[in-house]
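A single chain, nothing else alongside it, follows as structure tokens in the form predicted on its own.
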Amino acid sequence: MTFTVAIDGPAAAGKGTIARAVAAHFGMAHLDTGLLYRAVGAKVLAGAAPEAAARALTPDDLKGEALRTQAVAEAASKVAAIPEVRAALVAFQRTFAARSDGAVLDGRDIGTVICPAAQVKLYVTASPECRAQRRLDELAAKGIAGTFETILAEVRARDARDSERATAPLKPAADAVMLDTSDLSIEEAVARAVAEVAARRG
């Protein structure tokens, strides 16, 4: 019997951090599905066609700090709106979710499209201002300059692109537990997520 945890939400809400912590706590495998789209975006920036890049994706393509750049993030959001790209990556994600030792997947359409039968569905969110500040702090820690206004505009633009696309738009599953991290510490957010999973695992 597989046990799947689906964690969705917008950029910089904390879903990746929570997903990794939940997976580690319960000894389950973790897949950051955003990396799939980042890897495709990176290939597109290098000149590949989006659908061909998605079909040729391998686990090795998901490694490397190059996937964490802002340019790749923007490219990822754009290719994620292409139905053929999403279709090509569905099988990869569902196969991962069916692991016998359990799996935690985080993304934007896990609970709604990829794993609608997941035993646990969380929707992690935070205010655009909070998420922009987090992104600004991340950049500052890496020595990269940025302004709050510019990053806030990027966050809002990406939210609109992700939630308004025709295929698998970003939205909470009807049965998802909402987790707003705006005023929570990382430890508090993780604790709430772990409690939700523990309650359903029995």
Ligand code: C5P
Second form
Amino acid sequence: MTFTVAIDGPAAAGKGTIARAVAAHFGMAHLDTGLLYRAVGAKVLAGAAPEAAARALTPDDLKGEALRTQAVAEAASKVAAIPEVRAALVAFQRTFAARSDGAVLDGRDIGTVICPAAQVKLYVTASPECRAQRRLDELAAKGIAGTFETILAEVRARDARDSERATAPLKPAADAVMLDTSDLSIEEAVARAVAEVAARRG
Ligand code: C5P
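Now that you have shown the form predicted on its own, what about the form predicted in complex with the ligand?
Below is the entire complex, every chain and molecule, led by the chain shown above.
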């Protein structure tokens, strides 16, 4: 039997860190589905047509630090609003979720659209101010300058685009467990997520 953990939530809420830790803890495979949209966004920035880029995506396209830039994140959230792009990426995600060793997928619509029957659904969130501060700290650690106000505006803009789009908007599944990480350390947030998975995995 397959076992799928769906982790959704807005940018910089901690879902990637939590998803990686949960996958490592239980020996499951992990897919950061944001990378699919980032890879399509990067191809579009290089001149490709969005739907064709999504259809032609290969695992190699998901590698590289170049996908982590703010410009690619913006492009990703724009292509992610195109229904044909989303449709082209569904099969890859569902095949990954069906792996026999279990899978953790993180993104925006895993619990609502991609894996509505996932055994565990977590919706990881944090206040926009808290997420902007974390992003600022991440950038500072890489030696990249930024201001809190600019990053907060980017966080809010991406939240609005992801939540207000017509196709697969960012929202918690009705049966998702909410995990607000605003006042939690990484260790505390991971421990809560691991406990949720352990409780359902038996
Ligand atoms: O999570 P990450 O910041 O890498 O995602 C980049 C963008 O890809 C998001 O802002 C969102 O628009 C889109 N995305 C999505 N559905 C997913 C994962 C990401 O629409 N499952």
